[in-house]
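The chain below stands alone and is given as structure tokens, in the form predicted on its own.
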Amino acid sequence: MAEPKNKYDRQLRIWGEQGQAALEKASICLLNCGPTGSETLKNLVLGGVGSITVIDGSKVEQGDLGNNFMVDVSCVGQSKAKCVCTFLQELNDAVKAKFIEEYPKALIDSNPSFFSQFTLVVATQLAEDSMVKLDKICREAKVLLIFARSYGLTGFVRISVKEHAVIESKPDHFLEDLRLNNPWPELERFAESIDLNVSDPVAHKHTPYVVILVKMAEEWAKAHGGALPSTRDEKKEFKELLKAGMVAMDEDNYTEATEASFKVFAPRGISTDLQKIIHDGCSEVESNSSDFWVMVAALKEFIANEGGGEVPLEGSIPDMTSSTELYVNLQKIYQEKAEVDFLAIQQRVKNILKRIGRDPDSISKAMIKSFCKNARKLKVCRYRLLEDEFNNPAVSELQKYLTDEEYGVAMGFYILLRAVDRFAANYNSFPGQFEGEMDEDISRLKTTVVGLLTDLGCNGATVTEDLISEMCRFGASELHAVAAFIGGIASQEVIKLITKQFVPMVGTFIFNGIDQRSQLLAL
């Protein structure tokens, strides 16, 4: 394993072994190679996914050189899934590699069931019809699925999955779980244990400002009939008091009590956002629900009963001025607390097993204390059919999105990217392909557009002619440093749903490189 860990060092200090793991067992079928393709799968090649499988029935041409570099002079007139696998492949002989030489349209519409041997399918450079086909066939084969294109200085990128469950979000801020609001009586007595009126000067600056919150809230409680600081006057004068506690100006443990104390005047209980999912439908378990929603149900009970409202501590504390006895001694008292409802979700978990029938130990130890950890911060992301989105819009969404200033340029690009296809499905060609047909292919867009429009319920609605003009110039060419781009997006994507850690897009991502801006719409 030595050699491993060397290779992927970086990333395992992101997402860890078993996000490691989960992308070394997980096969990606890739259709299309072209620029948007190759550049998805050459970063997921390096970061060491299991296998890959590239599916493209179309040969290198000349125009390829310049997008593609993945190809070169030697591979013009040759199947270009088979030369973009055979680079690919030699960037990292750990991942098993083959192509198919077919064209995906055809795959999908004659072989669906192909599909279901992945983990994920990436899908690059598909026309609307096929991705409304592709969609389906995934869904109902319980297989991920990413949409990416590229087109011109545009482009986007759209996950389509059921559901997706994320136990390690991740999240870039979030505050600590010291209870300082709520403590448990191990706390409170340990708290109790210590006097902060210490005449010795050395002790007093080394009390932990845990023990120092936890006794000035459980003071204010008393004082004011239970209730902590709320007000902005309460707030301030809480604060004061803190200050009132110091008997020297060097005193770093009450300075950091006075900046934590926002902690202590954080709301008890669970989030509104934890409160949605333990009473998702989806929490009401049966034999085939997820290990995921098992575990819900069983922090659903655990909340109910043994947390008191609460959720399972996750038994970390920050490092904070302290002495070494006080700080061991007070990480023991959270880690223990921790241990102890991790006990109780574990036990609640394999009964709910048992009721549904499903052997108790299933869902392992690891997975079960990851769950407790990360309670907190769980995160469900849905997605919408890709044929309800497109059949069934919001049209309330798409107005408001087309008249905002703010978002206007990328709803008007998520328009065009649509009006193309059906503009290649009535002309057997794309707008501004050819040259000599540039003045018409705007005005046949331009109808277009109009009649999507009125199609999706956004009567007397409008794409600037600016953009209706830029994307006939774009050709539906496929230029090198936005297909770098999407494909960078695309495959951090792919990461995310591979190792359910942080939380994917939900949403279109649409790509404006004009403005040099991106932008997910909420459709």
Second form
Amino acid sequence: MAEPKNKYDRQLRIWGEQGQAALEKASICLLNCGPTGSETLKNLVLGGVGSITVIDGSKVEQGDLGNNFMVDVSCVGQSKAKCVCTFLQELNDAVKAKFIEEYPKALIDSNPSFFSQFTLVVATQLAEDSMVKLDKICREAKVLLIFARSYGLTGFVRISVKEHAVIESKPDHFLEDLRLNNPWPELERFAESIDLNVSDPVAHKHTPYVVILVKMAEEWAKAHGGALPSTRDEKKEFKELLKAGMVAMDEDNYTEATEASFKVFAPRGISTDLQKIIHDGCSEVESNSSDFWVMVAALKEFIANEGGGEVPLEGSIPDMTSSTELYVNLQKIYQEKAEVDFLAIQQRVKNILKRIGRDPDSISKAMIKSFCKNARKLKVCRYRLLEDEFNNPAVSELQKYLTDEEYGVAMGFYILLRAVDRFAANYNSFPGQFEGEMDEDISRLKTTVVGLLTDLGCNGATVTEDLISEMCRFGASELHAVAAFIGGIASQEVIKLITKQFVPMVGTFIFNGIDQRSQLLAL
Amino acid sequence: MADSTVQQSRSRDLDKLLLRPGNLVAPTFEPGVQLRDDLQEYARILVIGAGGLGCELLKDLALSGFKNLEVIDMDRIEVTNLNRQFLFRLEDVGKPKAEVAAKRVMERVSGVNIVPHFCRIEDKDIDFYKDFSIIALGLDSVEARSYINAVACGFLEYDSDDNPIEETVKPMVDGGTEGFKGHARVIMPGSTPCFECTIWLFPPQVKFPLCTLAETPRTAAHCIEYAHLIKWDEVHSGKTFDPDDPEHMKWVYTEAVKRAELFGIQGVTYSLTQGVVKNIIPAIASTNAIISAACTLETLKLASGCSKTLGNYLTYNGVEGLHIKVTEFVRDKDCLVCGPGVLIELDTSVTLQRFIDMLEEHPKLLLSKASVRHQATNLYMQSPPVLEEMTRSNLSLPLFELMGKVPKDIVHVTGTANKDDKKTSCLRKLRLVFKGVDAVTDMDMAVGA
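Could I have the structure of this protein in the form predicted in complex with its partner chain, to go alongside the form predicted on its own above?
Complete assembly follows, chain above in first position.
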């Protein structure tokens, strides 16, 4: 209840103390502090990251006053990095803020080892060649990297990290782990101890739906050679049986049981997403495997052995109509089973660690517990190196996107955002950057686009004239509202990467500021 | 002269969009210096709310070519605002949000003028809202959105063909966030759905049944709500619970802990107690930034025509990957708030009784047993009996007189509609025009011409 914690109350409710601690440990490096970079950092400084280092070699100009909130009129002529850093520091004195007056491109070329000191690098408004170089540097040094760029009414955000594994993915709607289709002996016994036909009407309408469904499913299985309802008619019949069990119209528990009956019909075992993870090459662990994959290896063994095809039980139940006593007892049964499953996984983790020559206690109990609780929700995100994406494009995907009604504009912008860098390398300015050369620039950009598409292996594909003209109209402008949007998206993804909670986006996010139909391209 | 060069270069990036012709723009777009200057001089934007979204909106608008802004908010700054409401500092806690926000943005962005209003939105005259080109909403409550929506739609007038009259359209841009999710939408009353047309997008908050709280608590939240809604009144007879009083909150927390222990329930914490009692919605800077930026961009497009407009509802979800979706919702043609209402022309001599009879025969309405309301007055109520008796004497009076002899106005009627042999109770908006009364206005216009 102390003041400094109070400040973060509204976000602690999202990512908790652990997420906050991860943020407070993180050191973030920003390359280029125009509005896109400044807005990204603003959101992170407010959230309380440990430290920021702002890198920019330019001086504040009049034009910057019109699009960047982190400079004011007194800053004109001074180091932009210094001014932005000062204003960012004002937002939160718990953050250590530093700046370096240097051009990112020069730093990338001359001092690649510089970046290894950071948790994460936010690289904004970089040209393609610098992005490719920085990408390799950060990949090598195992530093998280995110690119962000605003360009007129478009822009992009792209994460680059070899692998990001998430235990606490916290999905919005996820089926509770109740095992109504596969109850374990203790749950069966508990259900047996309760009489569904109890004569007391108060007791009847306070029997939790979990108990009702376990008992009804068992009864059904007995009459159907061990099988649960699977056809449409069988499911309907099962629901009729439930209805027949009601003694009064106002029995919420029976309504809940009917609504939850699909949980009885659901197939047993694990999801295809989880199948993929336990069969991933990384689950064959070695001495240098990450803790995550060690736990996945333990999970794989568990599923094949004591789990009987299921993951460790999550151990929590949703609220449901029930007497307090039955609910609390039911809660205990789920918790106890979860604890037993956790102990089994823990033992397997220890054995695996010993086998690969590591300290058997090197993965904390809390970590294993969290892993067990979230076993059904694990996520693994992988990102190609930019160089790989640029040199070995997925041609079929590119072509599919280009001609798709929903994705066409976003794909067009993806091509154009790359084309303008190629244009700049050839003509020393971006198309439409200066007045008076619009018509020439439009035709030059068109040629550049055709060349790029050919290089990508998409011969014959085109980007619409309208979009090419718009790109020239944008003239490399960095509009504040667009920068705030791109910066907002970038900071959101940074938070997910650092807290290791929720699922970061995979692919390239292309902002479409024309009609707001932005897209995520998997390339 | 020097001043104008400074201004030009300050508008370096925005000029590309406002001074150059484009292909994917609104039909009304007229690029040029004049457009830029008009935005600065004539466009007036009202920001409702100076919280997480409001702070961002003010900053974004001030850096998007607008110079005349106003902001209205009734709240004072709290410590828990500081993780996202970036215009506020620890030393500002307790000060009015609108005033501090306006001051901070004006200090940073020279040339912008922001007028703060530290009051409730209901405190302002309806005419206050009429003066703005666009209203940007940064709110967290359904009620406040409904109110502003009704005010803005109230300015809307329709011509005799039921088409909205352009000069009376007050555009709104609305944002909302919760955790990693949010929405941004554009409301053009009369052409895109208003807030009430799609009210179902905001499902009502789930409340626990009192018998669960009193008899069969199962979760920590049940124990907290028991202490908050039942025990408090039992113990503190007559004293109202104040969620902002830490002593009150601590009392609820302690009672909730006791109850949880009694029933063997786990999980009551002080933080959860606050969350449940105050219905706290988690909020972070990044989501607010994304949604406000989308709203600002749409505001700029509406005011300048420099690109296409969002049609009409954007949702952002960053929980699992990144999902941005644009949905084109459609208007509810019968919407009581933004719809035209059924046009009925009446002689000034028509009595209320005759009017009610007419509703039954009207082909678009077929409304029987109608009750009639004009503004806040019940002209005739079918029930309850007390009200029926009180309003019965109106039936024999001319409607024109009952409505204060205005040439035209809106009335709301409720009754039973007969459609396809089915009887349903319904509420209808009617536009009444009395024949021959607006002759005075016509004459004025003739003289003016």
